[in-house]
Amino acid sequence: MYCLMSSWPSMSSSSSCFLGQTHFDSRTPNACLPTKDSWICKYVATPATETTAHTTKVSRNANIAKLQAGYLFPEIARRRSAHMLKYPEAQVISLGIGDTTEPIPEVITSGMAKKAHALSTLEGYSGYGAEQGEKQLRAAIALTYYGDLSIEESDIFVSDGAKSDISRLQVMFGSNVTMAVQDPSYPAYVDSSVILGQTGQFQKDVEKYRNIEYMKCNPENGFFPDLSTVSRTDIIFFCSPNNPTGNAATREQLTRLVQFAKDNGSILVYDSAYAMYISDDSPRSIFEIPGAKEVAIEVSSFSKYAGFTGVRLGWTVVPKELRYSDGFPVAKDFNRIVCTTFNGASNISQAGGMACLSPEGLEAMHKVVGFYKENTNRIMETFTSLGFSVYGGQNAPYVWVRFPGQSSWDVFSEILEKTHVVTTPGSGFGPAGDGFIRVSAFGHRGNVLEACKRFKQLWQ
């Protein structure tokens, strides 16, 4: 519209044409044109428009919709970021997400650098490799970790990490299998089962998904499930040393587990990603147990040995003796899954793996593991001196601390708020983890010592 006014001084803030400066909407395009004796103000009204996002006709995967909130570790990272915004001057120390912090030994990085440089030469360039991994590396893994266990190079599948292989195994198993898992345990086992459609809906009253057998592991049963109370399932996920409790199963316990799987016709998926941290005589591989090759798959990784959390390199062992109910070899199906979904681990990462398994590389990895184990000792000593019940630590880079009668997330929040230290709430690993927190030993020594100092100031 247009408003014609005789002169500027005669304008009133209550003018119905101008609407008053106090009500002026700066979002409305306008033009005010001065003349000799008057102002002509032109207002162009912009109608309010509501934008509606375009939607497709594709329905959301109902299984993904079952998942509760976010994946545990991104949720912790989100809360850490929010805390840092609230306290921008605070020195926040992370002993939560189990990410390595110390540099990769030079003997290992030099192997990767040499391979990377070779790729810039005509003689050294290579493109796609075997999806199962380079033959030399598969043979070195078999010799180093399974030398006297009759595991062959052809049983080894090199990958970009154990977490990825867990999901590939789940794709291979499909949606019609039943699954058992330690409670508490690494969240990827349960979440991948939900995504694949192996489970029912989440039951908020018990914090469990339907159709998953939760095998309770707590101090009262020595962190090993009472198998006499466990229902038969097709697949059993078992991690030792366990993440998050840090407990390593004994030879006698694993012998019972293998027999349980054999009696029930189940497949055992054994996660040995922390085996190099074992200090006592606990088995480092499930294949140390007689008969395991007929019922078990093992997944493992260089992540926590060599600091490869960013480099990404792991492996899975599928023995040729492992067969489905119709006699078909499981390894053939896994090979098909790998060839369909994966182009093989990076050739630079695999060169790093070869360097890891050299005599010098193995020595360097043991030093890295030793460093984190010393951190673990400091954390365990701190919480023990404060009167807490402390578990794990001896055979794993995780300390499992009990807070009876308290919510894990409440304890997590109190520690973060009062000490600026990030831990991990035990309930994030399963309902049996509530009342515990996991403290990771992955951290610079100075940060670990400072965190221990803050813990003492909070609870002494």
Second form
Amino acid sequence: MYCLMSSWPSMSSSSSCFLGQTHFDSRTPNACLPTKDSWICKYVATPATETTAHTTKVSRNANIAKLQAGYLFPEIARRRSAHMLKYPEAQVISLGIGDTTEPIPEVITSGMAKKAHALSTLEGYSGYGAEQGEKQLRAAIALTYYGDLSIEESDIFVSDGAKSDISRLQVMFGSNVTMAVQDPSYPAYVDSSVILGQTGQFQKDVEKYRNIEYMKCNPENGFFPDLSTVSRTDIIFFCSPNNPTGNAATREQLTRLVQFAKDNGSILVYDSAYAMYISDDSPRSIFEIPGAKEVAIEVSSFSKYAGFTGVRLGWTVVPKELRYSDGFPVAKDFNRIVCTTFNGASNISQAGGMACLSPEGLEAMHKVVGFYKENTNRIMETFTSLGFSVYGGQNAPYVWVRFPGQSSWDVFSEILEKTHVVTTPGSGFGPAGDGFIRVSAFGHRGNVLEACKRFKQLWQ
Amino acid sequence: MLIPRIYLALQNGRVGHGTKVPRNINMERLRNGYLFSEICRRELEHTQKYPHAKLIKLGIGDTTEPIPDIITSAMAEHAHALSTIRGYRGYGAEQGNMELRNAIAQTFYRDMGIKANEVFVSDGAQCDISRIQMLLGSNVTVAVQDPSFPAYMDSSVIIGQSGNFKDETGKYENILYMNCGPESNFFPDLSNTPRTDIIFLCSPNNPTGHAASRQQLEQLVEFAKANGSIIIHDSAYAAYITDESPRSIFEIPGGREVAIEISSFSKFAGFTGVRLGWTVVPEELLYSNGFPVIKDYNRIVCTCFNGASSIAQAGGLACLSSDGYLAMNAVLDYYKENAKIIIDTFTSLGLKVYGGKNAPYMWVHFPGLRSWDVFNEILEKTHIITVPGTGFGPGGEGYIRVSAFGHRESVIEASRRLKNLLK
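Next up, the form predicted in complex with the partner chain in place of the form predicted on its own?
What follows is the whole complex; the chain from before opens it.
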């Protein structure tokens, strides 16, 4: 875990106000100063000439310097660790980071163990796999999730997960595109955009990066952006079912979104990582919407379906019909990215993926997803019974609870301090997330029930 | 050159909706497919043309021998454990599991002052190269060896460091190519090398097989220090070294202040499909403003990546146990023996062969001939896949890279066919 450091010499508007007050050896990065944003550690580097340390003459990437703090989830983890140190006897319950907790069904792990053993045999050994993924896995994904949507095996790119794919897509798009995100949204879209140089500086007063179009999603607009107020951007990131709000867009809404993208000549990057959690007839894939193949890329993952958060497996769909302004097929460039900046998902993980998509595997995954959905129900009931406005939960493993007029980091801290339950503050997902807390539904049933009990004790 | 959209659309037989999103100009700058994808394609074509020929693959450096049991059992055991309450693990630390980071530091960097927290476990060197490019951004200047592993160059183009390709020179205008040929003992002539921010150096080298000497690396570190540059040292083949050549840039005093080192379990443990590697970013490595590079690399890893597969990491740990390490060395010896056979074959034919002693690659000189022509002829007449030297840069012209990975019988058979062809 690390602390934010202001750049030297400091030019940005976000520069620390204690420049010049205290000097720290640039090699003692753990020195932290308290700030009014209590969760951000800032410290100051001395100019290198004051120490004997060699500095290179390589300039720090100005884009990375724009990032305001650490990535959200390591910060949550850091807070959790600090809390556990402070209260060593407390039974801390984690409903923060969306980390799966239940064991992976045996049919799936056996598939992986079998592949591991096979790698020790002459007939079973395999070296480099196709960077796009094993043919049979690509075919199984196409069949299982896109069966009647005319997405073919060759449109599927298997990966080590959605987070990596998001960055690979950004590398492919380059710095000269504009992008829109939902507000609030999964932080990797914004952060990868900053890193790739698509954005301007962070504006502290509004808590937004220049050049990003933030599409507000709140209870007032049914968690779907008012597209009439959204400026055109090249790329639109859209996650449904949504992390963090839990909202699943309706067919009608997605039809309007696809039309909007079509009218504007934009590319929609649609994150469907939570589609299996849908309980109603909300679309599970953007490609259920006619015309989507000409405007959308879809990103998905085995993480929350099969408990593969540590195993690492996902996929991205880039339809052949999707083209840049000069007519060049986007899939060709994505293929080049995948062949050059990646070397395929682990063959053992892919064997796991095949087992997931067998009939027995699918049934087993549904059971585990069902377990987490039951957790979600308990959490929703609890907050509702306490009189809170509660959103999400029905179609996603996240519950979005409103705390009107309060800073979400303050609420996060209070909940942690008083109930030893880790959640995630809404503002970590964007300025429109402030006033909300995200409670994730991954956890052993006992822990989830205990957390609910503690919430009742705190707020009854 | 931008092709008018309507022309392309017609060419593809459809006039459908095209977005208004401009194609990334950096992607346009890439010359062809990635080299090894191109080799794959040629291989496929050849097998279609000669369905009965027994193709021998000494092209892509893909490992062929089974992974020792002790390692795969550990991976299988971890997989099974994921089905138990006690053994289930979700997200791991993006930087890698601490036990493995420790084991890597202890095994490869003992006495070099590299600590576990400076080791970032990954899904392999190819991915790390691109993550390092994302770290560095488009505003740095880059030097690569010529010839070199294409991922350094291609990732540089993709991230926007390279400028345009010049047909006249066969080079990207903003990349510095450091010629490495027999005249310069396969090491850049640093006295004639302008300053760049970043220097990619692979040793033992892919494709030439040359392992830089201690003296050469000392010169390089001195050069980087004097110029304020950062060396990206690719040591993926260090396990193949048979002499006293350094296995890590951090064996060189001062290396920690000027270098990042990438490495991989691929060629070391047969993990080409399993996917596991690591990058070392020393805390002493600082940008011009004093900011530690490791902090930004950590941010990249936390934002653009989600850790190497926990199962692969369990395998990595088993590789570094004393029994695992011994088992792996036996496989390395097998490939080294292959290399000897190939060196002897070409030498007996009167050809000059470089490399092969400290790396699983032989770099064979065919003076006056074009490498793609030699590649084609060898493929056509002996059904052996190699890699043409120009695939690694203009400095590779006149050379063929032959890899030492393969079953012994295939290597022996290849040797026989080559002797027949080239006698």
